[in-house]
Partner chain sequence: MALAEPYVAPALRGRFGRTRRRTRWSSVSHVDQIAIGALVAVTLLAVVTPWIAPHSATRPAGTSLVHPFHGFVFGTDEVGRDVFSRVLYGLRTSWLAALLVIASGVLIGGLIGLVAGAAGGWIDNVLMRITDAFLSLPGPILAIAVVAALGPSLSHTLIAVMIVWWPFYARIVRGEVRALAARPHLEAARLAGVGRVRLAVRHLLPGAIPATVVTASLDVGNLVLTLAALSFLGLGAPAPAPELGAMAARGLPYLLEQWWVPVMPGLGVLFLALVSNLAGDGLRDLIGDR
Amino acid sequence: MTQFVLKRLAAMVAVLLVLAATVFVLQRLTPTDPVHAMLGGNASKAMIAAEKHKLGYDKPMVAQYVDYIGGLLHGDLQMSLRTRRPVATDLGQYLPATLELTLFALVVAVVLGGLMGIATAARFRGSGVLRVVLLSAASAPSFLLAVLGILLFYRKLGWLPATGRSSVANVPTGPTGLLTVDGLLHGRLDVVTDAFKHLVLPGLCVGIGPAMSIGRVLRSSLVNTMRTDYVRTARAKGQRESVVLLRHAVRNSLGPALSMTGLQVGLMFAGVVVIEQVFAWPGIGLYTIQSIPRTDFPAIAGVTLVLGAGYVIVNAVIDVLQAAADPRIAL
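Model, the form predicted on its own [one chain]:
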């Protein structure tokens, strides 16, 4: 198992280096001169040349890439052309909001997908209704689902807020940046409750689509597992169907569902960018949308690297969980 984990860590590092190389090349191929954009249109050629020398842009491409990787290892994501601040500082401000929303949506996707997969495979009462509801919601574009949710739960019923992360004025500012966690750490249940209410609508809009995919894969895997010899043996011993399903079938059916969960994380990152616009969520999706019209490539590259690293890390964790659920994978 240890050797398996080390191999996955090495593969993760290799993928991150390739991602960094791709972003570096694209940044060098962009028609926008970052030094000229940083200094302004009135900068002289001498000032531009001096700044390029200071930043190392006059070095050979290989040397620039080595410096770029060295900067990444020290948390240097370059300077934003729009905010004139380090991209790492900007991401430190915007990333916690996106991280909290993504984690909540991932929990929603796993819980709803697991419920749908187990309920439909075991043919529990009401499982058909749950499947139809999830399928109908997942078939709609996320932005349309968000608009419908705002119209129904905010404007019509008044149950949930429509925009922002919190309605509380003096929310805690640390240590994690996640309002639900910081509220608990500071004993502020009002902050936790309010933050959860703001998470429900955008989290459901991001998580319902992946939940349907996870649930369908889990159901298919469970149906095949329930036909195996060891399941029939468990039934022959007189064990109840629910015990057979949960104790013997679920663990052996988790592999495909975990693989689908890892794949869905990338789609969730893409969905968060759209949903943050609809709900005015102050995350990196909003930061990216504001940076694109200004051709702020360092900011866009920083967001790409952070999301790519998150996706790679999540899939590495999924591989380890698969090996824990089925030791044959590690072997």
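Between two forms, the rigid core is the largest collection of C-alphas that superpose within 1.5 Å. Bear in mind the structure is a predicted one, so any value in this text is a computation, not a measurement. Positions refer to the first chain, counted from 1. What changes on going to the form predicted in complex with the partner chain:
- Superposition of the core reveals a Cα shift of less than 2 Å for residue 103 between the two forms.
- Core-aligned CA deviation for residue 228 between the two forms: less than 2 Å.
- Residue 137 shows a C-alpha shift of 2 Å or greater between the two forms [criterion: core-superposed Cα displacement of 2 Å].
For comparison with the form predicted on its own, kindly provide the form predicted in complex with the partner chain.
This part shows the chain on its own.
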């Protein structure tokens, strides 16, 4: 087990280095010269050369990469060309909003996917219709869900807000930056319910697609488990079908659904970027969208590194969890 964890950690570090290398290469491919962008058009050749030397751009590529990695390890994500602030500071400001939305969407995806997988594993009349309905939900682009959700729940019914994270005037600036958690910590229930209302629509829009994928994998894994000998034994003991399914089959079928959840986190990051634009959610996605037209590559590199690292780490943790749940995997 220890060996498996160590191996997995080594693989994770290797992948993170590849991620950094990819971003590093992309940075060199950008048409905008960072030195020119920083000094402006009137800079003399000597000034540019001096600045290049100061920033280490005249060193060999490999040395530059080593410097780059060293900077990353110290939390240096370079300066944003648009906001003229360190990218790390910008991300620190926008990250909590995105984190809260992603976590909420993840809960939605897991709960909805789990329910759906279990419900569809049993065959019943109309399961064909259900299949088309679920496939439609999986085929809907998240921005369409968002747009229809706003039309229905905001415009028609007026139940849910359509923009932003909060409509309360003085929100607590708490330790975590997650409004629901900070609200609870400060005992401000109004903030919590308000933040929750703002979360529901965007969270659902981000979570529904992944929920469908998780549900489909869980379903096929359940269907396989239900054919095994031990399930037949459980049935032969005279247990009710629901008990067989929920108590005996589900636990052994969770593995593939769990790895699917890990993979879906990557798609959810992309979904969050889109959804934040629709709901004017002040997170990393909005930051990305504002950075793209200004060709602010350091900002986008920072976003890619943070989200990419998050994805890689989440998947490594899930692998280890799976090995802990089913020791056969570590062999």
